[in-house]
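Let's start with one chain on its own, the form predicted on its own, as structure tokens.
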Amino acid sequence: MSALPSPLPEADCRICPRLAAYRDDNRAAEPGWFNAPVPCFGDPQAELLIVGLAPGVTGANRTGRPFTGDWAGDLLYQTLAKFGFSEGVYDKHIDDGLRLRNCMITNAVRCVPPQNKPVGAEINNCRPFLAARLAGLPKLKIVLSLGKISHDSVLRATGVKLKDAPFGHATAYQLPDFTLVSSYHCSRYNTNTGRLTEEMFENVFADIRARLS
């Protein structure tokens, strides 16, 4: 079996060509954006792992750190400092002191996708970075995927059939390794749409809460 990579690509990774390309566009618009593949965020001695899909182009490509700069990022660190995962003051850029606290955040999908959209090969290129990041935490009790991508790719990174585990808002499956927990994703789209409340939301996190104590 071969090692695993890295739990970040290289900087300037071309292993997605579409990616690399808007990764280049972006960087030519806004030479002081971040523009690379995201890094993880958080404590290398978690208990909890968050997935979320990609980064948005204006928020984690832009500042360089996980939902960060974008609505998503605003009710997610939100309900992170509710529940005790962090502390700080979250104010939207990655030298606003924030830290999280028994919690990192990473993404599926490394690099900012067109539409906020990654194809299925971006995805699957991806994954092992996703393999990397959860084999490195060594006390990690708990992942929480945010919409269906996300839960998908953490199962196929652990080797767990997707008909044993399907998703759903609040769901939790015993995996090998963890407990697999799924949300709806805190987009704007979700929100706005009434798909996912703030009060959803928070109750997810109790749950995890309540299973970490």
Contents of the next structure:
Amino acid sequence: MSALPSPLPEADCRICPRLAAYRDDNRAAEPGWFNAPVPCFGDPQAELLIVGLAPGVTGANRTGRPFTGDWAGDLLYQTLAKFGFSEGVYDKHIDDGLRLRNCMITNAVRCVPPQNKPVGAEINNCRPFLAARLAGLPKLKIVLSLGKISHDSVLRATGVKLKDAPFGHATAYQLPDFTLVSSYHCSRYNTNTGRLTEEMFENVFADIRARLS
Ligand code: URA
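Form predicted in complex with uracil, following the form predicted on its own:
Following is the full complex, with the preceding chain placed first.
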């Protein structure tokens, strides 16, 4: 079996030509932005790993921290604070001093995709980095997937068949090495349309808190 790569792709990773070209364009237009694969953020001894979709162009791709500066980050970081998974104040930039407690955040795809939509090959290309992230958390108990792309990629990383653990909001499946809890993504679209309410999102975190205690 081949060894897993580092959980972080190289800064100028070119495995996905479309994503590399988009990064190049963004770097040319906005040289002050992060414009690279976004690293995981949080506690290396975390029991909870949150897996989003991919960096937003003016959010994590700009700031260099998952969900930071994104609309989706406002709800995510507010909820993490409410459930005791963070210390400090989230202030939408990487130097805000925020620390995560017993929690880490990553994305199924580490580079910003055009229109927020990675294609299947890009999700597959990035999966070894997700698998390395999963394997590198010694105390991991729960993975929270935000959205179906994250859910399916986590399943594929573990070798569990998608049909045995279909995505749904507030589902929980015991996998060999951790429990996979899933939620609708906390995106602007989902919250604006009412598909995901704050209460629904908080209920998912209440369930996770109960599972960790
Ligand atoms: N920002 C991220 O880093 N990930 C998402 O899934 C959405 C916004």
